[in-house]
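Let's start with one chain on its own, the form predicted alone, as structure tokens.
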Amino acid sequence: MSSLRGGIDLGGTKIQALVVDGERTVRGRARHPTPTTGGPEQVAEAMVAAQQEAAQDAGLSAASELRGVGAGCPGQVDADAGTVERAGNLPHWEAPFPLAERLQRGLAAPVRLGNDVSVATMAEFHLGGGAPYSSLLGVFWGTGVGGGIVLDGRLWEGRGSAGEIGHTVIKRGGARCPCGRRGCLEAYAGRKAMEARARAKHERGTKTELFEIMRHRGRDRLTSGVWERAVDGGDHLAHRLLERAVRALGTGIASAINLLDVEAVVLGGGLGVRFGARYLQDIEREMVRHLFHDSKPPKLFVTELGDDGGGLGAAMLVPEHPQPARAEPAGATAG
């Protein structure tokens, strides 16, 4: 059986698919935009197309030649049932959707699901900058703000919703979050919330080149690349909104550190990869302001795996060796 495994990182803006060998080296990759309409079925179709393209990039005729495929997904993931629900940053995705079965049917390969940020955090812990530490907080700054927690070398999932740093409250009664609540970190730092605020400001007369850049680049939303182009061009609104996001990130990370006291924090995600090096010191400065033990801050660093982290972590969901068939207990009968 092939040692090659697939890994799909499903984000609010893009779908990144990889093919990884037994040494966890990337052999093929593809990137498709995440659909903004059509609901889970259309998103699943795009995931299948991205993984098929990555398989061909790796020299395979089809994804069916892979040992298996892992998929890291936002929202509430039930890995045992193979379903995803309440993926608020994806189109019309509230009810449980049988994503594993749909992907398996399209790819003709076994599929396993995991939370997108949790698998990316584990990839960073095993393969990236988190390797020297026994505890790690992953903060993934993108369409939303997701988190993953590693304690004593093991992923901490709680009752299934651990790591939702984006929905910790940093300002009581504050800005409206895409989740519907107020004051969440994501309401200030998530790309979707930042875009909504930029649109509202622009409609009220605030000058900005954000939407002109978006149209010129053929985009239908303010991607991380659009934000970067606007900031580099001296756009005041883009700069102010990013500074607001940076302050919020530092505050939210500090609260998590005060509770968990982990050794290190990795910053990833689309905006994190794009702006991490530029704003890391500012995030750290804001974080330290709110730490109870400000003389012992954690190590804060930008992901070493870049955009590949989510796909690598998803591929790690696939067992390295075939799983033996489970024997029926004595006396059991089919029926």
Contents of the next structure:
Protein chains: 2
Amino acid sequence: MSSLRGGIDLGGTKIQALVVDGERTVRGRARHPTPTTGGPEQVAEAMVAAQQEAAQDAGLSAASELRGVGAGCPGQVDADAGTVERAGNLPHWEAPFPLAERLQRGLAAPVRLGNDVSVATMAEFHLGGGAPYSSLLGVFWGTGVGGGIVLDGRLWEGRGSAGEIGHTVIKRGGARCPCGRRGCLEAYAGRKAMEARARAKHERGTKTELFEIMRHRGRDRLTSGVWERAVDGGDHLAHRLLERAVRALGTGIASAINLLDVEAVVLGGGLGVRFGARYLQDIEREMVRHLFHDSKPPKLFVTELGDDGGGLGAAMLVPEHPQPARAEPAGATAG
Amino acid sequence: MSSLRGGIDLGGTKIQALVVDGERTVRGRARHPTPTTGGPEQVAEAMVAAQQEAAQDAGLSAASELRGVGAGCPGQVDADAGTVERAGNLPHWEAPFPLAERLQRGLAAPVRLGNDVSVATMAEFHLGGGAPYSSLLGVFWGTGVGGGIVLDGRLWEGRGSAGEIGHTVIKRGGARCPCGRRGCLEAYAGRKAMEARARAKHERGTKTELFEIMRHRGRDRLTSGVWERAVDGGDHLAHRLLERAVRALGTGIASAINLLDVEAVVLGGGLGVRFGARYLQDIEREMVRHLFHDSKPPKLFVTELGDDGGGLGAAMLVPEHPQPARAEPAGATAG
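Having seen the form predicted alone, can you show the form predicted in complex with a further copy of the same chain?
Zooming out: every chain and molecule, the one shown earlier first.
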């Protein structure tokens, strides 16, 4: 059987599919935009298409030749049931959707689901910059702001929903968050919230090139690339909104460190990959300002796996070795 | 050798000493005010006096008859070195002070130090309302706001400083905290901060009975009892400041739950014991407002161990059975 495994990172903006070998080297890749209309069916279809394309990129005839495929998904993931529900940043994805089964049908390969930020955090912990540490906080700065927690080398998932650092309240009564609440970190730093604020400001007369660049690049939303182009061009509004996001990130990370005191923090996600290096010192300064024990800040670094972290972590969901069809006592004969 | 153990809870306002038997039943107790002047030496002296008095209350002639004494302390505790440093709410206690040695000298019994909120959280986890759960967040609402974290049955202490929920930023740029930073939970809910605000308001003409009650009771600060008397008497300022504290607590706890998703939260500390039952529903409502997964809030409850939690947890620092003088391989003869 092939040692190649597939890994799909389902993001709010893009679907990244990888093919990874036994040494965890990337052998094939494909990237599709995440559908913004339709619902889970359309998203699943795009995930299948991306993984098939990545399989071909790796020289396979189809994804069915893979040992298996892992998928890292936002929202509430039930890995055993193979379902995903309440994926807030995806279109009309509220009720539990049987994603594993749907992908299995499209790919003709075994599929295992995991939480997107959890798998990306574990990938960084094992394969990336987290390797020297035994505890790590992953902060994924993209459409929303997600978090993953590794303590004593193990993922901490609480009752299944831990890591929602994006909904740390950094300002009681503050900005409205896409989740409907007020003052969450994500209300300041999530790309969705940043776009909404840019649009409102623009409509009220604030000058910005953001939407011009978006249209020029054929996008229907402010992608990380659009933000980067605008900031590089000296766009004041883009610059101000990013600085606001950076302050919020530093504050929210500090609160998490005051509580957890982990050794290191990795910054990933679409905006984290794009802007992490540029703003790392600013985020760190804001963080240290709010650290109760400010003489020993954690190590803060940008993901070493870049955009591949989610897909690599998802591929790690597939067992290294073939699993027996079922766990039988030694010597038992399958009925 | 006696099965009785001593436990000292060193708080910002009071020192509570217990004597506990092998069944973890309290056999003796004493309470002394925490010195507000002097420094670590004076505090250690008061701790010795309290534990001696508790020993006599338990029918012993002196604390030297105890198997050992545990002490739960605020600030940075180095249990192995037997030192405490940077105990912010205690007088002039910045540099590491050899508290274990100083107590051992005064008590003529072995002494083991622990972090005050960690030991109180473990006591609640094992002996109190936390018993049905495998993960628990302890929130100690008193002079400051401290926190303890139990995950999968084990205390999580990070690099030694985890649990500082009092310094979760709930309002960026908000009220000044006794720690010097802005917007911390403790800046709104810690008794020290509440007193400072009450004093400032009073000096600027806001009517309140708080300081009258304080003087009448012969206190030099607004103890939990003073706050209770004022609220019971319908004091508007006291009421408003407590409601402000309650909103802050709900918000800060919600941020912690969004991150950790533990099963239960225990509310303790001087104000928690005094006001927990009265304000529990308000704190819970505030918490749920800010929970990202608000359909499954954690169980929130007031400490079942009351004021004894800290002392019980401290006593649990003393080993149940006599320890060998040193760990020698079996059969070895001590030199």
